[in-house]
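Only one chain is included here, represented as structure tokens and corresponding to the form predicted alone.
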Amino acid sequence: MSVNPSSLLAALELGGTKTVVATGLPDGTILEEFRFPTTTPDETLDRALAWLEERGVPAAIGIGAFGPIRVNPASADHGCLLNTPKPGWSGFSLIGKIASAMPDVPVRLDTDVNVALWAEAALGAAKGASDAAYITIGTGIGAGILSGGNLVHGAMHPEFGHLKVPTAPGDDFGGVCPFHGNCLEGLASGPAILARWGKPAAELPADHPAWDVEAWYLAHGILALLAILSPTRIIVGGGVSQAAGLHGKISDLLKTVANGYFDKEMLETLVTPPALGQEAGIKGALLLAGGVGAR
């Protein structure tokens, strides 16, 4: 494919476990992509920037980052990680780091879940929806929210993973969140699964009891989203969500806990996996780089 250098964009998806950096086009088309583990802030960003510099200076960079992070461009600490449990990242300035390497390149920033949702709304499972959510389950749990066609930011950005949910019957696990213990993230994230069962999610078979527990907590979290936001589509993504049969378990339990209040036909299609798979975040960051979905 012949590409005008002036239209070449860069994207960075910064997750708690892995980082993705890519070059591409304003429509979300990925030209090249590089995935590697997220380590320390400087090591991670230096590796991403070195890869980009080998490919030339992009017209703009879009970033989807784990949080909490300051996404409001009017804030003095725009682009800084806030009080995150990930060691070494609190206070780190993504914007500052990139600006020091590429001072003339515009940088556009949002959360990793917001950019993934924007990609799914533009190109995937939420296409045509004006009210939708994207939940990611991995190192943490987060949600991007689309309301009335606009991404929700608010005072900071949505922190769905720190929602308090009812304890599953017989569950005495205290949770792993260093701030809230048994919030949704503390009970159902990847680290919670490892701490609870002694194995990572990828090593648990489909018939393991872990998935019934996981579905319980996610269904109750989704019920709260449904009651507050009334979305027409809730996409459940992230590494943990790839477990066979998990989406069906969540949907079935959601119907039970909804207890007949919400329309049954709507609940049948409400929860879905991402149509863009593991590319939703990086495609969304490319769209953001091109000025689509910016704050």
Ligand code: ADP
Second form
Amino acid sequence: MSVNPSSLLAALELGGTKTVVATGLPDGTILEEFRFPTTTPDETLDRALAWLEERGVPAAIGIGAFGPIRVNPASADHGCLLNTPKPGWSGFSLIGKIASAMPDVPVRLDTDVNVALWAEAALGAAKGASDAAYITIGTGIGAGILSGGNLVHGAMHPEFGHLKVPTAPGDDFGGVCPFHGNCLEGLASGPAILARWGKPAAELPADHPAWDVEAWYLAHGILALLAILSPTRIIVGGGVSQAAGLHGKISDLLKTVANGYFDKEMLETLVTPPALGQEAGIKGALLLAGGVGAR
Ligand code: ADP
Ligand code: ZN
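Given the form predicted alone above, what does the protein look like in the form predicted together with the named molecule?
Let's see the whole complex now, leading with the same chain.
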């Protein structure tokens, strides 16, 4: 495909475990993509920027990043990581680092989950929806929220993963969140699964009891989202969501914990995997680079 260099966009998805960098077009088409492990801030960004520089100067760069991160463009510390448990990242200026390497390139930033949700709303499982959420279950747990057609930012951005959820019957695992112990993220993120069962989520078979516990906690988190936002779609993505059968288990438990209160038919179709699979985040960052979803 021949591409007008002036329309070449760059996208960066920064996760707690993996980083994705890509070049592409304003419609979300990815031309080239590079995935590598997230390490220290400078090493990770240097690697992403070196890869991008080999491909020419992009017209703009869109970023979907893990948080907490200052995404309000009016803030003095716009683009800085806030109080993250991820060692070395608190206070790091993502936008400052990129601006020093590519000073003339506009940088647009949102959370990893907001950009993933925007991509799913434009091209995937939430097409046409004005009220939807995208949950990631990966190194952390978070949710992007679309309410009345607008992405929710609020004072910072939503922190779905740090919701308190009731303890599953018989569960005495204390959780891994350094701030809250047994919040949703502390109980059900990838690192929580590893700490609880002694094996990474990717290595646990579909019939392992881990998945019933996982679905139980997610169903309670989703019940809270449903009760507050009344979305028509809740997309569950992120690395851990690739576990076979997990979406079905979450839907079944959601019906159980909803206990007949919400419309049964709505509950049948509410929870879905991302139509864009593991590409939702990077595609959303590309759309953001092109100005779609930017504020
Ligand atoms: P990030 O948090 O960097 O965005 P991911 O969303 O890919 O990264 O999440 C990483 C987590 O996903 C790890 O805890 C890993 O064990 C888990 N994971 C990766 N592949 C699978 C799989 N096929 N099934 C279940 N868990 C998986
Ligand atoms: Zn927490």
